[in-house]
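Shown here is one chain on its own, the form predicted alone, set out as C-alpha cells.
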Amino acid sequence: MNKKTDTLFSHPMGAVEGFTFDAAVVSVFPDMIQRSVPGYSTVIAISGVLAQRFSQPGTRIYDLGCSLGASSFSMARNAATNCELLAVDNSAAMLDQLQTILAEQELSTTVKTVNADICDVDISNASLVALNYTLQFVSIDKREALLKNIHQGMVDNGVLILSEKIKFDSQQVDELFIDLHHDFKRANGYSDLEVSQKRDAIDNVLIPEELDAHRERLAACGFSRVEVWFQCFNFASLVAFK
C-alpha cells in the first residue's frame, strides 16, 4: 500500500471536530502513527518477538483495535502452529483498506477480521491478546470489564500486550512529556498548527491513565504479573501475564 502523507490537520480548521477513525484518517494512518506516537516501530516489531515466544500452538490470538493490522502481522508471522488471528476493529473503513492489505500477504497464519466493538468481542482460547494503543480510546468506566472478559478467555499462561498513551501524577512532569511528545511530532514535520489542532481533536477522545493504574487494574482482573518492557515519552507498553 502506498503511504499518503498526513495533511489533514495542516489548514486552519476553526472548531475542531472530535478525532474519529474515518476514510479519511485510514488513507493517512500508517503515515499519522509513525509520526506521532514514539516508539512505533519497535512496539510493533516486538509484538511479533512476543508471539514468536508466547503464543500457543492450536490458540488464538487476538489483535484488538486492529486498525490496518500492523500488529495482527507482525503476530501473525511469529505465531505458533495452527494458530487462528482475529483483527477486531469498530471502524468499518478500517477493515475495507485492511482487507485489501491481507489479500497482498502470504501468511501461514489464518487472520480473520471482525467488525466489532471490542468491548462485545467473545475471549476464548486466547494465549496472546494485543491492545495496542487501543484501550485508551475506551470509556474508563469500560476498561475493567474488557480486560476481565480478555482474562477469562485466556489459556494458561496467556500473555497481554497492553500499549498506551499515559500520564503522570506531577503535573510538572506531566507537562514536560507532553511538551516532549509534541517536540516529536515537529520533528517529524508537523507544522504547529498540526499539532495544536491534532490535540485538539484528541482532547476527551483518547483518556491516558496513569501506569499505576493500569497495574492495579491488570492484578484486580487477575493477571498475575505485570511489566513495563517499553516507555518513551508518554507512551508505554506492558506485558501482563495470567
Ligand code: GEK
Given for the second form:
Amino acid sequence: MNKKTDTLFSHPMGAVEGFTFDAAVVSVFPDMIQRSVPGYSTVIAISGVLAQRFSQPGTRIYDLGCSLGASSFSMARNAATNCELLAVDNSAAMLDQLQTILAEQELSTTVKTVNADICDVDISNASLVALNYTLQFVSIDKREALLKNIHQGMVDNGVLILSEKIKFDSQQVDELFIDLHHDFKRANGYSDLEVSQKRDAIDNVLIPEELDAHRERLAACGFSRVEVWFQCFNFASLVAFK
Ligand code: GEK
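Can you return the structure of this protein in the form predicted together with the ligand rather than the form predicted alone?
And the full complex, kicking off with our chain again.
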C-alpha cells in the first residue's frame, strides 16, 4: 500500500480550511491514519479476528467508510465462505485508489466498492458491519437512523464493530487524553504546527461523543449487548451484538 509521508499540514496555512477526503489526503492516507490514530493497527487486525468468528457463510459484510480498504481486506481475508464484502465510501478519490489496490489483491471473498453516503446505503443479509472511525464524521442527528438501518439489515447474531474518537464527561480527563493524543502524534514525527493546524481543520468535521452516548444509542437501535473491547486515550472500539 502507498506509504507516502503526510506533510499536508506542515506549512503555515493562515486560515485552515475544513478537512475533506480529497486526492491530496488520499495520497498520504495510510501514513496519516497510522501516525494519527492510537491503536489503528490493532483495530484493523482485530476486525479480521472478529470476521473469523462472527461472519456467517453466504452473508454480507459491510465496511462503512472504507477509505483505502484496510478494514475491508482484514475482514475479507478472514471471512466465512461465500461472503460478499461491500466497501462503502462517499469520497470518489478514496474509491479510485481503492480500486487500484483491489486489482492487486487475490481474495477468496468478493469485494465490491460502493460510492455512496453510508446514510443512504441499503443494508441486508449482513452478519458483520464495520464502522471504523466513520460514524464520527456523520452529523449527530443522522447517527440513530444509520444505526437502526444497520440493525434491521443484520441477520440473527449479527455484529457491529464501532471504532471512534471519543470525549469524556470530566473536562480534566478530556483535556488529558486530548493532550496525550497530541503527544502520541508528536512521538510519531508530527510538529506542533502540524498538530495544531490539523486540529483546526478537523474541528466541526469530526464530532466525538461520550462512550455512554454510543452505548445508549446502540441499545435504543435494538442492539442487545454492547462491549468496549479496546481503548487508547480518546479512541475506543466497541462491539455491538444484534
Ligand atoms: C479504515 N475505515 O482505514 N458516507 C460515506 N463515507 C464517509 C462518510 C459518509 N457520510 N463520511 C465520511 N466518510 C477506514 C478509515 S476514515 C477515518 C475511515 C479517518 C468516509 C471518508 O471519506 C473517509 O474515507 C472515511 O469515511 C473516514 O479502517 O480518516 O479518521
